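For reference, the chain that follows is the form predicted on its own, supplied as structure tokens.
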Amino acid sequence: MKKLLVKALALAVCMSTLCLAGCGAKPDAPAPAPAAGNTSEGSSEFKTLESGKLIIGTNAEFPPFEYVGDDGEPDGFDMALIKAVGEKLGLEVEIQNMEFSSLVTAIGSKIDGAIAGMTVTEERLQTVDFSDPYYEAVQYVLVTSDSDIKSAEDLVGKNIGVQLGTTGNFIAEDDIEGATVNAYNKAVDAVNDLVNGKNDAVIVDKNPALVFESNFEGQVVALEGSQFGFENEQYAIALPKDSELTPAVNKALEELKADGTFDELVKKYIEEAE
């Protein structure tokens, strides 16, 4: 009788286990592993060049948005912002410091995207997509403290220093009649040549212009772009064409603005620099 009872109990346990496995009721189990690629909560699946990592290009010569910190690594507002975006996406962020003019062509092959105080332009939109704009900027003109340059007409025929591939570069080449355009990989080199007399003016974005005015105190003056008819422009994160990363990054930016992180970074890196 005991043997029969044991067999009956064993059979009941077996049938119960089979029912749990195949009758719709499932035993507790660990959550399934994520699919290949990376996903952001609430967004569609997106892929990066390396699983679990977001490789971002920058040009660390554009303070306060990007510059080389005391530890020798890229730092600045853009760097802090993209790291916060990566945290929202659950991705490790790797920064690659490269020439500004090489950033767009490297997206999708060497880097997942670029953040470098980059303005949204029709030309760039032919090659890459952009996130929602995260900052509005305008070009400024740096001149020496004894310069008589005050307006767009005063720039005609002058030697203009710019950073290669930037909005200032495009303005100097396309909009200033008779200008000799001296393009540099680093904006600070253009400013150095302004101080030593090789450039009559330097066109650069407002925030870097104010930093250079402070760093070269008494030697250079930053003039507002409105004096020269410059229009406002939008900075955004450049990403591969038709990438699922774009809506995911936009969602992360929206969350960072909503939770106050974005404003904290502006205060730390931009307002304090000014």
The other form holds:
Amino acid sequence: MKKLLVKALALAVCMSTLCLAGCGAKPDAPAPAPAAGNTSEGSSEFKTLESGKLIIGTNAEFPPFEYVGDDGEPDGFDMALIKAVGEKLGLEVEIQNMEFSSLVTAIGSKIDGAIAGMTVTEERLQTVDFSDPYYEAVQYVLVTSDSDIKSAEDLVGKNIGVQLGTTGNFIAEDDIEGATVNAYNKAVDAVNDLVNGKNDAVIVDKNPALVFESNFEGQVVALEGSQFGFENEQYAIALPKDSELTPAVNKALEELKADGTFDELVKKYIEEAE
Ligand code: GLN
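Counterpart to the form predicted on its own, namely the form predicted together with ligand GLN:
What follows is the whole complex; the chain from before opens it.
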């Protein structure tokens, strides 16, 4: 089976992480972020689409990382994380909810960046840069409770539901022989078509798969990706190529990990959702 290049990517991400720690940050770059504890003045020096603002795209159809909250606004782990990053950078974060498959091409023209449980892939790296990875993921397979599907071979020739433009979509198309791939704008629609029999399986990231398993309790079961030979993926924030934002976002992520904010968000949004 053709692999998703995830191994090579993991290495590339790893190398870029090492490099950022050691040699990526320009020593003569102006200090971009206001001093910690004094981040509310918005006097940021970053070049963004709108001065003082960080316009970030997401697709709020991917719980627990992003979903539409009770107030109608995008909420979830990624939203909380990017707001905390924005605060460190002295930038007001504005969220634009859009289709997942439009995010990468919108970066630099409609949005300053994207956070959307987005996996670092070689293809996306042709168009954008990624921050250091902030979360490890893997694709899972959702099947109905009475399904016999257990391994990659069992998926051959089946109807597979995916979210359009996602790594699950690429796996279904590139790695599963003879599959009919049904791509949806919302992963939940793929799950609805699993329940009503139009799909035999849905390939979707682990954490949303676990949320769907509990939302469709008794109807669907989430199977681990390792059972299917799927390799780990890394989520990162997508930013314009060669942007001064990238090292600053990395520094903010590092600080949020060091001061415990990151772990608190994992607990609040991810662990409590499972
Ligand atoms: N991690 C997957 C990808 O990057 C799915 C992301 C999503 O659907 N929001 O393609």
